[in-house]
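Just one chain follows, in the form predicted on its own, and it is written as structure tokens.
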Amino acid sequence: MASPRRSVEGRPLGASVSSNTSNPGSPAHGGGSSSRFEFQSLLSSRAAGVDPTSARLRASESPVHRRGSFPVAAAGSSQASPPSLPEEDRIDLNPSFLGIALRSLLAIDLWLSKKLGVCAGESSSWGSVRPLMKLLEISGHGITWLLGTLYCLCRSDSWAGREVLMNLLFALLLDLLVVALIKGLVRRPRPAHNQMDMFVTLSVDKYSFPSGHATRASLVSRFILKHLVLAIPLRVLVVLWAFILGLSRVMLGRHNVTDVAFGFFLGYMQYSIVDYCWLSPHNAPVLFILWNQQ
């Protein structure tokens, strides 16, 4: 009778197959039991309100999984990407170059304005010059120029003089309107070392940007140099008055340096508007007739 075929180790071939199929810890049986265990744990965790991720971790640490089963359910969880944050909740770690430059210029402006505020108080380094600076402040005030222009307009008896003075009055009113509008929109507070003892302030005068004295000084000085015949020393005095008036605003602590710089630029541009819309008896005859009747 022929003997059954044996394997290489000497055991019957059928015995090895039957031992593999009957071993419950083999991969063939362990993989199915592990999958059923993980599936049941996920169902129970969802019913109990537990996080599925933590349930998968507990399932992977189970005794069945440690005996050599294959993690079928854990492979699917590794492919899921984390949810992305909304755009407004993200932190911008790379600010723009323009933002950094503006913040640096603002810091330099505040530092320089505080250094130049040598007349901000009586106890400052130049506190003894403060009364003179306040007198210079009155010389560039809007009410001073409006009252002076109206007085000269009433006393003038020539058409040429009235035309110049009426356009100067128009320029001063335009300056007050534009400066008040920009101050109300920007609302930059005055420097912290400023003493609010200014001459005749209005509602928008609590704001700093731009400097109304600087715009008025630039506008009036350009107007005078254009329409009045003056000697060279007087023309130099007009320019010096405008420059020292703007500098006094920083020395008194009323404004920052950028407030005065932008004020000079704005006043220079305002005169261009006045020169373009120049009032004369030809283009505004009604205005001159009404003024002559008064």
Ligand SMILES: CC(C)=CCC/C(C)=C/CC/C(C)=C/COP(=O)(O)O
Second form
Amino acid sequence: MASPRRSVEGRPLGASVSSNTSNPGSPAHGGGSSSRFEFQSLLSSRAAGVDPTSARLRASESPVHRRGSFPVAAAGSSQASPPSLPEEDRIDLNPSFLGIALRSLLAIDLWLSKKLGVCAGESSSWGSVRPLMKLLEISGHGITWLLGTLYCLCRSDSWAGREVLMNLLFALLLDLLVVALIKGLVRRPRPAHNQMDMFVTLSVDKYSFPSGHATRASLVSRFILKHLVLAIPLRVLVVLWAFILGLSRVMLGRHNVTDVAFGFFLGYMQYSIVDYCWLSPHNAPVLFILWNQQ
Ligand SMILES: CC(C)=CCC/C(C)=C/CC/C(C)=C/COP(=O)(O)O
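Form predicted on its own done, so how does the form predicted in complex with the ligand look?
The next block holds the full complex; its first chain is the one shown before.
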């Protein structure tokens, strides 16, 4: 088959094999399955008596093999640096700086998250404050906020109050949906040192990216700061709560730092969506009339 041969010849044999031997299936190694596929294709092309050099030259006609290419290393190897390789291919075969940057970030993330996971277990160095962290966890839980908002909505006797609470409810549901979607798509496992002893979870909550508590903390605190008239100390407290809640996710070992950082960003952006789609008796009269009849 032509396409596997093309993939093989887009990268040097040495780089392809060594990048797979340490951890064949690991995403951290650039998607193990495609590399494995390329390595196997190389073996089969040899077995089929295909000359690798000519295959490589044919490959340079296709843009397909360039994607994710590894450096043309192996100086001195005639296979690794064919003289007739077109200029454009030589550029594309260089290491991707974005790839290197992402892998470095991931390594720092894992290292830092492990260091900060000081309440991950009862026997951890800060294990004694674990109950306090778990209390904080409940303060940012989806159920707490949904039930609290519904309760206030039932008790509210002003149109303005109901409007704000209806939008908070919409924001919380939107957040649950968006986080579940991203968790299901990304499927990043929780840190190895996490104990899965969380209060009420959804099935996607076995995944860690992004942190649902961080998105909620940032969304809700932005919402509160915008729609409630609070004294400065209380406003500071709201921001502090969001920040400490995010930090506690890493300290409990529930998340890596990047899960929480992205969660804060996502929650902040979600608020912009809520603000843009603000529900009011003018643009969603049915909703308000229905609620009024309850
Ligand atoms: C209406 C509805 C679907 C309610 C479900 C509420 C619920 C169980 C939310 C889960 C909240 C949760 C445990 C999120 C995980 O937060 P992470 O910070 O660990 O990602």
